[in-house]
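Below you'll find only one chain, the form predicted alone, shown as structure tokens.
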Amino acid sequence: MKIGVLGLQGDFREHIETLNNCGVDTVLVKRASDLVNLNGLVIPGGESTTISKLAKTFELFDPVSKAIANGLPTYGSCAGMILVADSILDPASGQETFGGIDMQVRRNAFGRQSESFEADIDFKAISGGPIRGVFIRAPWVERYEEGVEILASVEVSGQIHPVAVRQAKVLATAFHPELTGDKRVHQYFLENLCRK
């Protein structure tokens, strides 16, 4: 199995090293050649603006966008969670996303880097015990539609909000598990996007 990490900017180093450890080849993407023969892909966490504006000046936006929407098994963490999601409801100007879930998203919902937190998720169909969760300027699904499952959520100021969803083949995580050493969340994706 060979699973590609969108290597522009963010945490794609600790992708890497958690697929490596779930025993999978992982391939650095940053070019659409790099697309070629994959089993899925990851876009980590980082700067979603950034990341999307990266992509459009290196020509992998579009080659992205297409190989989701063709059914590659995608794992969107934080930032990527943002950019597999079909709107944004306060997107930076000019942000685009690559889409893969319909689902609207709200951009550091959590408030500013100073409020990054820890929180253990009780993560639905993943065993032994909950997910630690680290929220580093983290999103938040705002609404979604039929179709899109929600795996996870947190409760702030009295109400829930889902930090899991997963629609077809595109997983997305408002957290970072590759921060952790836990590879539940990757192995997950692995065996129930990846390999079916």
The other form holds:
Amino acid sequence: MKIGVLGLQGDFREHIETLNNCGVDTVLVKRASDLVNLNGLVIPGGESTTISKLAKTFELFDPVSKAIANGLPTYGSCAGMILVADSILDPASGQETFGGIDMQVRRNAFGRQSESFEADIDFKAISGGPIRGVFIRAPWVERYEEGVEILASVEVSGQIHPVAVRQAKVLATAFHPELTGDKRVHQYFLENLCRK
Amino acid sequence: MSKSNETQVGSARVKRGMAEMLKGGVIMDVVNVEQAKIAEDAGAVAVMALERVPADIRAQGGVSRMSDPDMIEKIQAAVSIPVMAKVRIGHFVEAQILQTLNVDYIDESEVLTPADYEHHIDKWNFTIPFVCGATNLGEALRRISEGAAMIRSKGEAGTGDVSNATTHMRKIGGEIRRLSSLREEELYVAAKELQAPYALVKEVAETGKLPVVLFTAGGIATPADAAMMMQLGADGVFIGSGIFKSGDAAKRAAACVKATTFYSDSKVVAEASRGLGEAMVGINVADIPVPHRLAERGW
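Structure of the form predicted in complex with the partner chain, please, following the form predicted alone?
The complete assembly is shown below, putting the previous chain first.
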């Protein structure tokens, strides 16, 4: 099993470490030629505007988009969630996404860094107690269409906002399991999206 | 904002994690909205909002302080990437002000005139994370023990001369490698020599790296400078005067971002180095009298 980790910017090393702890091989994806023979792809946390700009500059944008559309199992955390959303509520000028999940996300939904937080999150389909969610200038899912499965949510001022979702072979979390040493979300991705 | 889940803001993990998201990126000094937008369009991961870039602070002299909150808020409104701002070393009230503005990171910076020649800010008291400069491992660990969630090597700001950034990156890296080679009982004396807390020294010896992200700063002016710092082990790059004191700022900004991402691919760095126009003129650090060197500030 070989999982690619998009390595343009962000915390890709933490994803690689977590995946290696799950016992799979990883390859850093910086070029379209790195996308061959992958069983899955992880899009890390980082700055979504920077990652999408670099992907365009280095001709990686369309190949990644197509690979996801063609069924490459993909997991995005935080900036990665934004990049696998079909649309962004408040995009930066010219900001586009790879797409993959039929949803719209709100960037920096919880606020600036002073509102960044960690909390225990009940993650449907993952056993062994709650996941410690680390939310850093995190997005949330604003709207979603039929076929998108909600795996975890956070309630803010009486409103429920999905923060972990799945549609077919694409998984996204607004938080960063790669920062906690807990590998259950990555295992879920490997077992339920990549192996099946 | 009320959340039903029991939440924790301002934890070390949340503060340090913010810096993890900036890795592999370029943080650019900007003095107005126009520059902030150029930086964002070029692919900067964050901007540092300040009234004068270090080269101008150096040229104009005088006491240099925190920027006007109005100016910082205009930049926050103009871009969606994180906005950082600087406070004077030890000036905890300037930091309290920046916290009310909700900046994303506070830089307790030697580029501004120090407010306290003995104590740095107790950074654990803040929800907003801090980045601090360091010239060596001991200084980095002292800042981390005070609560810094990110370290940048100091270099010599406002010069366009990368030599001090090189010295500081090599020094920090070399001291970490030396710690990793010591026997456990030798770490007590190492902590004494580094003038740093034993627990942090032991952690660095065991992990072989700082417990927080390490960026580089001070004198980076070209894509090649940025790529060199990355090859020397930096997690990312601050570029201050180097971009907006050059001929074609937008082009140079984008070129530095590319070279930082593909720092080990010399073809990309070569391509990024083409046709950038005038680089900032620069000053040799050796020509600056020691009392005017900013890297000496901090204790």
